[in-house]
Each structure stands twice: as structure tokens, then as C-alpha cells.
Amino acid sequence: MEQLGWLAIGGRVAVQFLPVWAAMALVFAVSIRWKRRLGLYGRVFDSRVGTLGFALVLFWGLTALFADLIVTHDPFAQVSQMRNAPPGTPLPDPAGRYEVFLLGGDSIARDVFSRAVMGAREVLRIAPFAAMISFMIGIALGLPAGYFGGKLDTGLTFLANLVLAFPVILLFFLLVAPDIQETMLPVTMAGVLFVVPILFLTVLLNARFFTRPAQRNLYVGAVLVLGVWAWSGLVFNADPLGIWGMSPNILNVFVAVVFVNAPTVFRIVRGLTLDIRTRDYVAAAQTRGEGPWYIMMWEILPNARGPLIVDFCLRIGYTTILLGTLGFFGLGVSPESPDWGSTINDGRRLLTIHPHAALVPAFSLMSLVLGLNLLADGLREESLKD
């Protein structure tokens, strides 16, 4: 077999993304299709801007669902003569594999493509719950700081500008360097930082339904009962069943991302309760007699969710940056593993000769985060016309 060219690499590399060019079709369907219903989701496909960035953000999160359909090869497997081969380099013996490396190998000879796609999911893993954990967290803290004032925000504040005040760069090395790792550091941070999501989602349905007994104790026990079940397995690994467990390397790296966002979100989040606590809504619940955490829950939180959703949007885009960045210094991350940094940083020594290695990876970076800054500029279009 001869070696592929552009425009065959270009027709087999789009063939394995079938099952992404389907799920994306349906997803766009039914958006557009019932968007007036969708609120500010639905409102998204009327930027086009927005749009763009959602179908990059769409594309790569079905990628990481469909990664074991799209890959070609396992991307830590090692095939002979294979390395450094450019794109379209065929396998001397397939021996029942996919006969082409699509888009090369790397310096010890795997697969640059099924890399690039497997670093997805490693990625999205991460991302996108990481930054959750962080708005909880910064939203749990943030509220009554603002609300309430006082010692508590002089507090709080101080707190959280202790943390902003060391360079990002410098925390994240410190937090997952291996002398920290071996010490119960980042299993105390991880219990105390995970279970504020739980505490959050407790008084947010406590305050909702505090009249309804019946409903908020079903409601709040769900909470209480998976809540405890996920921490105990995501932090000490004590799942029975399996189904929630974290390694101790992706354990530091998200402690390590979750607490250096969640200052950042507290702050956004403060400053916009100081501005809507003084709205008339929010004087007329407090005429009515609701409770504090009713009004932060209820009547705060839901007004300031448009500045909050962007943000959100941002803060994956900044925490995909800083994963490849630990990737590309090779720390909180196992050596083999596929996520982007560690990919790039693999490539980077052999960048002037065989630049594929790294500059797929590196594009497939820049492609997720200009996904997201464009949907969160969409988004802010469009919510800054409520």
C-alpha cells in the first residue's frame, strides 16, 4: 500500500468522525428546532458567533464520548517502524489493524491521531468538572459574602485574594509536585473542597422547599446519600461498587485547578451580590419574610446566572490551558498518558523535523478553548439582551 495523500488522509480521517458528524447533525436539529423553548441555550444559534463556538465545543466533547469509535489504533500501543512516520505512512504488517497511521506516528512510534483523539476525553474529563466544583465553591462562599458583609466578606475576601496573589504557574507546581503527592495534603484539601458542593446543593434545596417537608427531605436526602457515597469514593477511594474513584495523580491535578479557580468565582460572584441585593425584588422578599438563604438561593443566584454561565464557559477554556500546561511540564499526569500537553511536550523535541507530533495536539488545544471563548461571547450577546 502506498502512502496516503492530503486528500485521502482528509476522506478517512472525516469517515472515522461519522459517529460525531451524526450526533452533531441531531443535536443541531432539535436545538434549532425548538430553540424559543430552550431560554438562553436556545438563544445561542441566534449569534453566529455563538453558534461557531458551540459546534467546536459540540465537536469535541462528542469526540471524547466517541473516542473508542474513533480512534484507529490503541494510543499506547507501539508499532514497529512506525516512528516518527508522516501522515499517511502505511503499517509495514497490519496483521488485522487499521492499515494507516492517518496522521503519523510519534517518536516512539504511536499513533498521532488515535492520541489526539483519546486526549479529549482525558481532557474533558477534567475541565468541565473541575470548573463546576469551582462555582459551586466560589458560589457557596461568594453569596454571603456578599449578602451578609462584615467580618464575613473581610474574611472571605482576604482569603480568597491570599490565593490570588501567588502566580497560577507557581501554585499548580506546588500543589502537584511529587513531594506533595506522597503527603495527605491533597487528600485533606480534596475532602474539604468536595464536600462544599454537597453542603451547596443541600441548602439550595433545603431553602426551596423548606414549606414542602415531604419534598425537601426526599430532596435533601438523594443529596446527602449520593453526595457522601461520590466523596468517599473520589477522595479516599471507598467505593464498594467501583463506579466513583479518581487516581491519585488526577486527584492532585483537580484539587490543584479547583482551588486556584474558586477565589476567581468567589469574587465574581461577591461583587455581583453586592449590586443585586439592593434591587427592589430582592427588598420585597425580604418584605415578604423569606429567609436569607432563600433570597441568595432563589432570588441572587438565578438573576446573576448570565454573567455566571459565561464565565463558565471562560473558566473551562482557562482550566483546558493550565491541564495542558501541567501536561507539557509533565507533572500531575502519568507519562504515557494522551492528554494534549503531555502530547505537545512529547512532539516539541522534534518539532523542526517532524512537526505532526505536536502540532496536531496543539491545534486540537486551540480549536476546544476558541470553542469556548466564542460561545461565551455568544452567550454574553445574547443575555445582554434580557
Contents of the next structure:
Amino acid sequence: MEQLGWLAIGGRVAVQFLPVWAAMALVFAVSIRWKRRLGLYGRVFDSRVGTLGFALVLFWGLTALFADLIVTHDPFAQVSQMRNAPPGTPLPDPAGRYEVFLLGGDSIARDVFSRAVMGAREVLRIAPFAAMISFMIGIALGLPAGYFGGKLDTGLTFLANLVLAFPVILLFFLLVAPDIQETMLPVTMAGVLFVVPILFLTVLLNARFFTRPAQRNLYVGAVLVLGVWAWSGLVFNADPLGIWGMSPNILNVFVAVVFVNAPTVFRIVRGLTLDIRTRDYVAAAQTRGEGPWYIMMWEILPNARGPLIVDFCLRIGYTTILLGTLGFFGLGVSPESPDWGSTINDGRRLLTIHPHAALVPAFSLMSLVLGLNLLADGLREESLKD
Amino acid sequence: MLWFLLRRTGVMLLTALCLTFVVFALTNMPAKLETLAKTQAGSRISDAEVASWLERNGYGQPMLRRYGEWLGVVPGWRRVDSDGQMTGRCYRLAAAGATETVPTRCGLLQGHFGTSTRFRAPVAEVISDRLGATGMLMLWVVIVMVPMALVVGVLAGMREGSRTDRSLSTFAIASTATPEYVSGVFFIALLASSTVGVSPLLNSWGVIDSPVLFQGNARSAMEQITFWNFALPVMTIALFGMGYIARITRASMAEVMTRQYIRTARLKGARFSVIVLRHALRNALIAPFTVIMLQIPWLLNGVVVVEVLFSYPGFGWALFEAAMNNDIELLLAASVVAVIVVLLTQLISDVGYAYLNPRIRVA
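In place of the form predicted alone, the structure of the form predicted together with its partner chain is requested.
Entire complex below, previous chain first.
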């Protein structure tokens, strides 16, 4: 087989992504058809920037989902004679494998294309969930700090500023390391941090349904059972059924990223709460005799959703950048891992001679973060319209 | 105002104390101390030898006591060596031979930052050398980043919704989506590679004599800074930082342009350039000022990435090396420097904000 030209490479890459194109077409057709009924999500399609951002995010989300169908080679397999092969190099001896390295080979002869695709899965397995946990912690602490004020507010704000004064990179260097993983520190931190979402959901549901004990017991019970199950699996790797689980590496990274992000969310939520607390509908609820947690969770929080949704998109992007930074310094990930940060780090040694191995993950990471930022911009624009 | 400054200084000291304690605790975990012993005394030593090395070098005491020693509120450890020589924390810092003038306490309060185990030199020396190099980098970053961001933001915000606004805003978003390790890779591949990008092209046309246009390695900038060895690191940091400032400037400018006094100026027939430069600009720059000050500590992240990527031996590079070798006293000093930078910029931004905006009074 001949060395492929750029056009042929582009065509073959597009063919590999077929499941993604099909799913994207479906999502777009359905969303645009019923966009008037889909609320804020539907209105994203009214803004060109928002649509473009959503398309990029959807592309990478679906790529992560269908990664097994898209990859051409095993992302960990080394193929002889393919070291630093330029894009479009055919395999010397395909023997039933896909016959080309579409985007070339890296310094130890693995397929760059397959690694970038699998990297999307690695990144999207952590970033959205880390952002979500950070949000739950930020909300659960920011609402009472803004609503009650006083000593609680002073204390929590001091703690948040303490973490924010810490240079992120120094914290990562100190906290994400193999010798830290051997200690109890990440597990303890995860134990504390991951309890907050369970408490958050329990309080959220209890505040709403405590007048109807039957319903309340059902919902809160379900949250507690599921929560404790997931908690024991994620934190202690002690899930009896083995569905929830996280390797010590990932747990360490997860804890560090959540720890860095939560204080910023806390400050945003606290600021919003201070603002919304003075509104008439809050005063009305207080006069009605609603409890403080009901007011926070069901009066203030829903009215703060616009800025929070926008920030959530930005935060996923920022988390992706942080994960890339960790990978770039080789922290907390296994050396084999195909995540984008580590592949950029691997590729940078030969950057001036064989740049493709670093450029492909760099471009992937940039496009995902760009998509999230554009989506956030579109959402902000649309949510300001009403 | 005085009370405000005093209170801020108090909070600053408390924060610095808490943070250094956290760094101290994290670097002094048993596993990390073992790593330190192995990097210092050889990687194949046995557990018993590790324990005795730690004991001999003063790491055997309780952690709080050692934190006190580092701060300089507790007397430094000392003991008599097997050959009858006195040794201890403060003996190593004092000049050789001058044993009778050795102070009892030697820590931060006495002005001793300790000794770097990675660079085998006093920490104060390492930090001041490296900070000088990074200061040069940061100076150029600020010189490039701030005017660029302000121009982009003002141009985008003066006519909200126009085509200029759309394209400049998208550029700003794209720049915030490109972290340093991505843009650095792009820049090196495009401009500093002898096989791809523009350099081989320019070389074959005879425009440049050297094989590459820009240097992908900034180590030579330590002796002499030239455009060709310093432009890429500076651009890499500036690009990521500028997007955010540009967006804040744009929002602030767009808001000012809807004010009554701008309408008045328009109605009295002032030219658009006069309105922008004389009426709008000053009021629109209050918000970006705060953001620029708060952005400076965030640049530290980028500084570490860029200094490692372009192998420029500055503060960020030293921080990376210290972290990889668990160089406790250098890490502590670095965190002190970082905390001071963070809190000082916060203070300057608050005071400056109150100064620029007479409607805000500092209580």
C-alpha cells in the first residue's frame, strides 16, 4: 500500500467517525425540530456561537461514547517499524489489522489517532463529574454562607480564600503524587468531599417533601441507599457489586481537581445568594413561614440557575485544562494513559522533528475547551434575553 | 483606610501561616521524607538507613516542632556528632568554623529560608536568582498582554454586536480555550521546527540563514534576551492570559457605551473617536484593572508550564524541580513567595479600585 495523501487521510478519518456523525445528525434534527419546547437548551440553537459550541461538545461527547467503534488500533499496542511514522503511513504487515496509521505513530510506535480518540474518553470520564461534584459542594456551602451570613460566612469565606490563595500548580505538585497515594490522605479527602453531594440531595428533597412523610421517606431513602453505595465504591473501592470504582490514581486526580474548583463555585454561589436574598419572593416565602433550607434550595437556587449553568460549562472546560496540566507534568496518571495531557507531554520531546504526535492531542483538547466556552457564551447570551 | 490596611495585613499573615503549614505537612509526610532521604543518600538504601539518615538530619522530631524551627520560634536542633563536633540546623547555615556565633533560632523570622537539597545552595540565593529570571519573563508578558487585551476589548466593546465585536470576541474566547501547553506546542511546531511549519520554507527561500526562525529553547535568554529566543515563551503565556482580560474589558466598555453621558456626547455632535477615547475609555478601564491584578497570580501556572516547556530556568522551573525532588525548604519558600504575590495583588486591586472609582469608599 502507498503512503496516503492528506485528502485520503481526511476522508478515512471522516469515515471512522461515521457513528458520531450519525448520532450528531439525529440529536441536531430532534433538537431543532422541537427547539421551542426545550427551554434554555432549545434556545442555544438560536445563537450561531452557541450552536457551534454545542456541536463541538457533542462531537467529543459522542466520540468518547463510541470510542470503541472509532479507534483503528489498540491504543496501547506497539506496531514494529511504525515509530514516529508520519500521518498516513501504511503498516508493513497489516495481518488483519487496519492497514494504515491515519495520523501517524508516536515515539514508541502506537497509533496517534486511536490514542487521541481514547483520550477523549479518559478526559470526559473525569472532567464533567469533577465539575459536578465541585458544583454540589460549592452550592451546599455557598447557599448557607450567603443566606445566614455571620460567623459561618466569615469562616467559610476565609477557608475558600485560603484555598484560592494557594497556587494551583503547587497544590497539584504536592497533592498528586505516588507517595501521597499510599497514604490515607486522598481517601480521607474523598470521603469528606463526596459526602457533601449526598447531604446536598438529602437536604434538597427533605426541604421540599417533609410535609409528605411517605414520599419524603421514599426519595430520601433512595438517595441515601444509592449515595452510600456509590460513596463506598468510589472512596474505599469497597462496592460489593463492583459497579462503582476508581483506581487510586484517578481518585487522587479527582480529589485534587475538585478541591481546586469548589472554592470558586462557592464564591459565585455566595455572591448570587447575597443578591437574591433581598428579593421580594424570598421575603414572601419567609412570611409564609418556610424553613431556611426550603428557601435556599427551592427559592434561591432555581433563580440562580442561569449564571450557574453558564459557569458549569466554563468549569468543565477549565477542569479539562487542569487535567491536561496534570498529564503534562506526568502527575497522577499511569504512564501508558492515552489522555491528552500525557500524550502532549510524550510528544513534546520530539516536537521539532515529529510534531504530529503532540499536535493531534493538543488540537483535540483545544477544540473541546473551545466548544465548551462557545457553548457557555451562547447560553449566557440566550439566558440574558429574558 | 489605615484600619483597612491593618486588617488586610493581619488576614494576609494568617493566610500565609496556614498555607505554609499545609505545605509543610504535605512535604513532611513519612512517604515524602523517605523519597527525600533516598534522593539525598542514594536510592538503594535500606529502611533502617533511611530512618537513621532522617534522624541524623533533624527530620526525626515531631512535625509541629520542626515547623516551629522553620518559622524560627523554636530553637533549632543540635547535637554532638560522633567526632565531638557540634552540629545542627543553625550550624549548617552559619559560616564554617564560626561555631561560637551560631544563633539558637534560625528560621523565617531570623531571615533564614534554609538550604535547598535539590540545588545544594541557600534557598534565598536560589529564589532570588530564579525570581529575577521569571521577573524578566513576566515583565515582557505584561508589556505584551495588557495593551493587546485592552485594545481587543475596547475595539470589540465600542460597537456591541458589530462584525468587529463578533470576530474579536470569538478570538478572545479561543485564546482562553488554548492553555499554555497547547499554544506552546502549536508555536514550536509552526515557528521553531526545522522540519515543519514556516522555518524550512523561509530557509529554502533564503529569508533566514539559521534552520529555524524562532528558538524553541529559551535557555540562551538567561545570558542575552533577544526577540528570537524570548518571543515564543512570552507569547505563549500572554495569549492564554489576555482572553479573559479582553472579555472583561469588552463587557465593561459595552456597558459604558450605553450610559446617558455617552448619548449626550453623541447628541452634542462629538466625533466617535473622541467619545471613545475621552468619554468612555477612562470609565471602562476600572473593571479590567482589578482583573489584571487578580490575573497576575494565575500566570504562575503558565509560568511553570512555559518554563518547563521552553527549559527556561526561572522560578517556575525551580518550583517544578523542587516538587519532583521533594526539596522541602525550597517548596516552602516558593509558597511564601506565591502567597505574598497573591495577597499583594489582591490588596493592590482593592485599593486601586477604591482609588479609581470614587463611589467606592473603603470602610
